[in-house]
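A single chain, nothing else alongside it, follows as structure tokens in the form predicted alone.
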Amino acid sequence: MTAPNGLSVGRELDFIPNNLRESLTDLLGAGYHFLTTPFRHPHYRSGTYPLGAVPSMFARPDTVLSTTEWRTAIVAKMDPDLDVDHPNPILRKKAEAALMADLKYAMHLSVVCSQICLKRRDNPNLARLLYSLILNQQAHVMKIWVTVPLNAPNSMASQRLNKCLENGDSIVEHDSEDTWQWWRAFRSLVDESEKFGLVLELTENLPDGHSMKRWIGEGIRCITVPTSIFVLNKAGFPVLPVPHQRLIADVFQMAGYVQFQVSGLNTKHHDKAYLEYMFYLQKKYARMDTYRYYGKGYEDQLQIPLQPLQDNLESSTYECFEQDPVKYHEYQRAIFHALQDRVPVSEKDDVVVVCMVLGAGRGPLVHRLLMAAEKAERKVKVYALEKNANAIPTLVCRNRQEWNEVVTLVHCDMRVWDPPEKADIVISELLGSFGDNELSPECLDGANKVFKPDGISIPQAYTSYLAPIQTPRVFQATRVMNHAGREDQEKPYVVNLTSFCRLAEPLPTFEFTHPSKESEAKDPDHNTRYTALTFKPCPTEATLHGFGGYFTSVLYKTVRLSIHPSDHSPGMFSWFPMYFPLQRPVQIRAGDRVTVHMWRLRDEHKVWYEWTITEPEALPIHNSSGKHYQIGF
């Protein structure tokens, strides 16, 4: 059900086509990629299904399509009238038997996806049946698509109004049905299993902006677009209203890979106009900037944070980071201004600025330093220090072939190096996704002795930030990794967060400045930190799955680098955010405050973070004593 151009669009039918083979051939020929269809005979609808008469319920044999076609082009649509949570036990058991027969037949056909529809918030028996089926699967890999309408039907609003009038409840509190609550309740019942994917059905009316972001944060698998919400433009072609177009634009930009299916079309006429319009929206809104281009394939994927102080980076890692033109352009600007400030124009022919690149890698900062010096017309003496022996041959080669051997190369750890002279300017790129998580404070404090009393550090300062986030897809990924205990949910990860909803704006967490005062640099506990952050109340109900971590850095005066969501350096892709998970999801009510506590701790061999929340409820301390994650010296 995938498409070469990255957009997969299917058709959803409400009835069984007379000739499935012909319908599927016509559909694929028109350019659609899959068909969502019921396949149980209409005589066996809810309430009329004869218990025990399973063999004759299906409208066609499995041989009408090949196994490959069943597997790649068909989504099995379960009868939406089957109510396995019906209060009448007889009707409930009949519905259970019919649903399980449908699902097992879909598995027999090798269908990889079956679609069910939620019609209310409480579906415990439905969740039990489906979760049990999924857990007991052996070789089959079928997943369940769960369709939820974006807004509840008007009939449900009337039912809730009547109910609150009967109970004497406040109408204000019950004037609408939040269908996101249906989905949240259901995914909680199935233990947030990745086997269940959200299918969001668009409705004529749309929720507010924050509610929509909350939906996008759920990791939508597919969006159903009914033809009834289309309007005709001046040329007579079907188009979506502007608010719906904006919603689709947000989905393309924020939700990662999402499939679409068009519902409500005539079974014998697969109108290509709707298909072409969906591809038009993709072309218009799914534009890929530099950050998204280099992040493609890493969406919502867990990555273990690098530890370049403990481990030597590989050549491929150097190559990846060196492709970021924004970061090194900003470093060059910072060096340029620092050189100009260091040496007045009147002294530029006489004064030589001693510059040291600590952690030179394969030399990108050295190259930018020399370019900045040439542009600023300042004389420099350059030292390039690198502890990774595997990177030294490249530095030697570049020094000979590109830099005219003007660079003094040193193979040493910056913390133990005894320099022959002090530095006017020290340049380093030791920042991680959370600012200090690659031990920049410890490294630069260890190298504090190389600075002249008035020496300049580039970067001069950096600040980390935390924000509460809802991200079921990423949270579930930590659980999949976790095979024994919950240690993988007590580790931070680097994640290209795509399917998530930020529940509040990020708040500053830890700040570091360089160079440190000599007395501070010698204090082993100088870089330990603790903070408690209370975020603005959440405007809607939500689920807290952890915290997104970001940083901003002042390279020199007004020259900055940032992955903070509000002022992310345009086009910079060297850092994805950090993700600090919680051991379990926490339900947030509208108006609830979230308070997180974060520690940065150390001993003789390592640095680690500990974190927890105390509002809206208290959880255990995560990663206590660094038992699950630490950053080694």
Ligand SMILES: C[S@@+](CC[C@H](N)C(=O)[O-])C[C@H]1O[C@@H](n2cnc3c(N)ncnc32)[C@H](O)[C@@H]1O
The other form holds:
Amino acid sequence: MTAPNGLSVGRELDFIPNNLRESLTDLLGAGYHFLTTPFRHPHYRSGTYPLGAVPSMFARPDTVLSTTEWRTAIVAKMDPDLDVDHPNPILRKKAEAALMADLKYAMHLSVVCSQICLKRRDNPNLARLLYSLILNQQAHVMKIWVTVPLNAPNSMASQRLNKCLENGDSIVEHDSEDTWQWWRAFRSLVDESEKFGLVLELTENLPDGHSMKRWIGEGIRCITVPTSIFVLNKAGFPVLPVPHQRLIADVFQMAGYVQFQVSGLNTKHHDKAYLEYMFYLQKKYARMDTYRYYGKGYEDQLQIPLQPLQDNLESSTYECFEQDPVKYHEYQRAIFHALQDRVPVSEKDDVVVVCMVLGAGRGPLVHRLLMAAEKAERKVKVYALEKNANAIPTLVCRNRQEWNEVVTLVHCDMRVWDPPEKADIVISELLGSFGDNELSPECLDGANKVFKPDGISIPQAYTSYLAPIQTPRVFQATRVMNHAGREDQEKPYVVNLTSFCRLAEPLPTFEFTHPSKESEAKDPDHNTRYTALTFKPCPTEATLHGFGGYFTSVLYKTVRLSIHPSDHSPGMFSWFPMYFPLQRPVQIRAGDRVTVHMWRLRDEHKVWYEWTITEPEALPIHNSSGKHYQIGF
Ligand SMILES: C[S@@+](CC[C@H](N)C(=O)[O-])C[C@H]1O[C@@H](n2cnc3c(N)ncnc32)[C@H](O)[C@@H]1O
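Show the form predicted in complex with the ligand, please, because up to now only the form predicted alone has appeared in this conversation.
The complete assembly is shown below, putting the previous chain first.
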């Protein structure tokens, strides 16, 4: 049913095909990947049998398709007329029995995905039934696709409107036909379980841009495109109106991996025409820049932040860093300008600039330093220091084979190194996704004595940023990470954030500059920090799942590196953002302010962050005393 590297498009039918095998064969033959179909036998539409007396022949026999076909090519569509939240208890119970029978039969057939649709905001009984079924399934892995229309059908909206008018209520208060609220209420009832996937059904009218971003941030599993929305182009082929095309372009750009299904009748066209059009849209809009290309496969995946000080990085990690086309280029530019500033042209043949690469790894910055010196026509004396013994053989080899033995190699921790001379320029790259989280401040302060009094550090400064985000998919992933242990909500992760909605612009959090004053560098508390940030009020209702963490760095004067969303260094993929989760999702009303508090703390052995919010409500301090996450010295 999925096509991980391509586009997966299904066909959703409203009717029950008389010959399921034939319909499936036709669709798969046309290029569709799956079929979403009601599967109850036409003679026994749900609810046509009395409660407690389910006839034995209520569905087609499982032998119509093979188990593999049921599992890989069929989404079982539950009868949309079953109302398990009906106020009449008799009808409700009857609907419950029919829905449960259908779902259990779908499990019996090995169907991995069943689809239900929400038709109103409050669905407590539906949520209870499905949640219990999903929690209690034994070996089975069925997921539930929950279909929500982008806009409520007119009839519902006008019924609601009439009711408001009848009651003399304010219409705004009762504006519950924002269908995002339906989904939000439902996913809260099922405890944000990852077993429930959002299927967004396109409607003729589309919501405004912010609402759409909020939908995209929900982690959409599938988009249903009704045939009724298509219009004919000049050549007579079905195409989507421009606003819908734009929406799909945004989905391709921002939403990670999403499947599509074409629903409704195809009176005017062959099914293949819709499919070909979806592939055309993918080709047109799903373009890959370098960041997306290298981030492929990591979308919304949690990664434990590296700890290059406490642990030794592996060869594969160095190899991965070294592929970044932007980072090293910018370092080279920074070094080039620093060398030129350090030595006027008139002295270039006499003065030797002492340069030290601290934390050299396998040597890419050493190499760039030598290239910069050649280009700037400045003489340099180069030291390369690294504490990871496993990286030293590569440095020795490169020194011999590529650098003409001009580099003095040192195997040592920079904090304890006693250099034979002081440095004009110190180059390091000890930055994490949140700037200081790989302990660059502690390492460079430890090495503060290697700088000449007017020595330059590249980087000169770095600043971390936080932004409130809604991201059910990533939040769910933190829960799954360790069997829903609470501690996983109290650890930051590195994540290629894809399915998320930023609820406000990032604000600067902690700033560090280098080199430090000698007295400051010796003060152990010099790099502890606390800040409280209040973000611009959120324009719409939303759910806060935590904070995105970013950094910018001034390498030298105007040469910068940034993963700040508004000025991300183009094409740089060395750092994905950080995600600081909250223990639980927090509901935000339109106009609410979010205030986050963030601490950077230390003791003799470690550095850690603590965080919490006090607006719109107060939560417990997360990661108190570094209980769940710490960065070792
Ligand atoms: C993020 S890697 C960067 C490596 C390389 N400069 C590059 O850009 O590809 C940081 C390097 O600094 C080293 N490192 C971290 N803390 C150090 C310390 N206190 N003393 C010496 N090396 C350190 C790590 O072992 C690692 O090789």
